Amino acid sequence: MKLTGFELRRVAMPLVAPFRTSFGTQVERDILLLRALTDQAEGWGECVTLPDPVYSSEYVDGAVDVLRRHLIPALARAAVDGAVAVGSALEPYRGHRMAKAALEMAVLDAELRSIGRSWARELGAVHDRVPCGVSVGIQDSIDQLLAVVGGYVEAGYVRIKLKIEPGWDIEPVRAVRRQFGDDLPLQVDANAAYSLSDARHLAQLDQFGLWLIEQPLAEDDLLGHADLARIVRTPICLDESIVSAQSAAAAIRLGATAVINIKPGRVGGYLEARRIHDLARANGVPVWCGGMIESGLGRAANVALAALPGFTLPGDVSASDRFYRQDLTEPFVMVDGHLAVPDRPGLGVTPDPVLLARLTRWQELIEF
């Protein structure tokens, strides 16, 4: 397979409702898409950067710049002929894992489409459907939170994740437990909003039987998470701190994490995500697949990843209508709390050309 270029495209997808976390509120998803052009097939990649560097140091404008000026030219010079070669070609460039992941995803999709192999088969999936969890943003009131959670429970989601921050943590969780009972699979996500000095406060969450508390401290504070894990009984799950298999190994060795949230964009791609899965599984650490409000393209890849054997907890692989009234691809529809794993070549889905054209705000073709 010979790469002949890439198309970069920014699309604006309105959300069905504002999504608030400890680092901000989104009402529209500014998505950077990449289309790999080859002599055999085309492939799609989705960059999960946010408009501002608040979740991580990466952001959409920065990703566009580094792709145009450095990463895509590097692939052209290396004459990359498959996804495995993408990582080594981009290794001289520090960071920018989300941009690199989007390139790898687009190349891998084209490669798999050209040989007729599905994303799930390539990664090593063992399930044909995966359980759906849902992430619930910070609400304006507890009554509103209970109404939102109730809607997702009624819809059939098998796990609820609540976003928390200082001032919105103990009482919202208490209210959800009181309303929906102790049997509801429930976890919380702090997005690094706390410090180790909040340990005793966070320990109050132990009374609610949560599956885990996700990324309570800063992303670079592995020692702080290890200390926190000795104070709270609720299992600590790391998200932002896990940027590679190497960082995952360090976190496991230090006792900083009992569960890992794997987000392919955050770790540099689906091949590295698979390496983290393999490492965690070898060490008896459960993993689950996180989400970044992807379109159907990223959702298809995440669903396939979540079908690997080590993904023993429901991830943030919700149905398309959780965030979008109309997805870029054919919608992912939840049935009995699960999504089907695509089994067609590559990602198994493609964007609707009419909708894609309508939502596109900018595009650029870079030919080799």
Ligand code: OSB
Contents of the next structure:
Amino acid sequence: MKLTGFELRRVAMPLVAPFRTSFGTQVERDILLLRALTDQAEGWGECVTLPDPVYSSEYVDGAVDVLRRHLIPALARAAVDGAVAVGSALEPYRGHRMAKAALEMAVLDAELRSIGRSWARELGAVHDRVPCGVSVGIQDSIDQLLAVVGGYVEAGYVRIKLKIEPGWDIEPVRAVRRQFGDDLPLQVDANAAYSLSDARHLAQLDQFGLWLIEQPLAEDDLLGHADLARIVRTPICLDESIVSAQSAAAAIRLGATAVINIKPGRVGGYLEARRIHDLARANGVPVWCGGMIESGLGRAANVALAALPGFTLPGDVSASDRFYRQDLTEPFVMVDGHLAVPDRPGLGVTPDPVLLARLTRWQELIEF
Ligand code: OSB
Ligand code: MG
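The structure above corresponds to the form predicted on its own; please give the structure of the form predicted together with this ligand next.
Following is the full complex, with the preceding chain placed first.
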């Protein structure tokens, strides 16, 4: 396969409702898409950066810049012929894992479409459907939270994750437990909003039988998470802190994480995501697939990844209508609390050209 260029595209997708976390509120998803052009099939990549560097240091304008100025020219020079070669061609460039992941995704999609192999088959999926969890944003009131959670439970979601922050933690969790009972699979995500001095406060969550508490402390605070894990009984699950297989190995060895949230964008791509899965599995650490409010493209790849054998917990893998009234691709529809794993070549879904054109705010073609 010969790579001949990339098309960069920013699309604005309205969310069905604002999504509030400890780092801010999203009302629209500003998605950077990449289309890999080759002498055979074309492939799609979705960059998971947010508009502002508030979840991690990357952000959409920064990703566009590093892609145009450094990463895409490096692929052109290296005459990259497939996804495995993308990683080595980009290796000299530090960081920018979300931008790198999007490039690798586009090239892998083109490669798999051209040989007729599905994403699931390529990664080693062992299930043909995956259970759906849902991430619930911070609400204006407890009553509103109970209504929103009730809607998701009614729809069939098999696991609920509540976003928390100081001032919105113990009482919302207590209210959800009281309303929906002790059997509801429930976990929380702090997006690094606490510090180690909050350990006693966070230990109050232990009474609610949560599956885990996700990323309570800062991204680079592995030791703090290891210390916290000795004070709080609820298992700690790292998200932001796990940026590579190497950081995953360190976190496991230190006892900083009992469970890992794997987000392919955060770790530099689906191939590194699979390495973290393999490492965690060898260490008996359960993993689940995180989400970044993806369109159907990223969602398709995440659903396939979540079908690997070590993904033993339901992920933030929800139906298209959790975030979007109209998805860019064929929609992912939840049936009996599950999504079907795509089995067609590559990602197995394709953007609707008319909708894509309507939502595109900017585009640029870079030919080699
Ligand atoms: O921390 O898991 C997170 C969305 C954007 C950025 C960070 C996170 C999230 C979510 C949503 O929780 C997950 C989803 O896409 O369903
Ligand atoms: Mg998280």
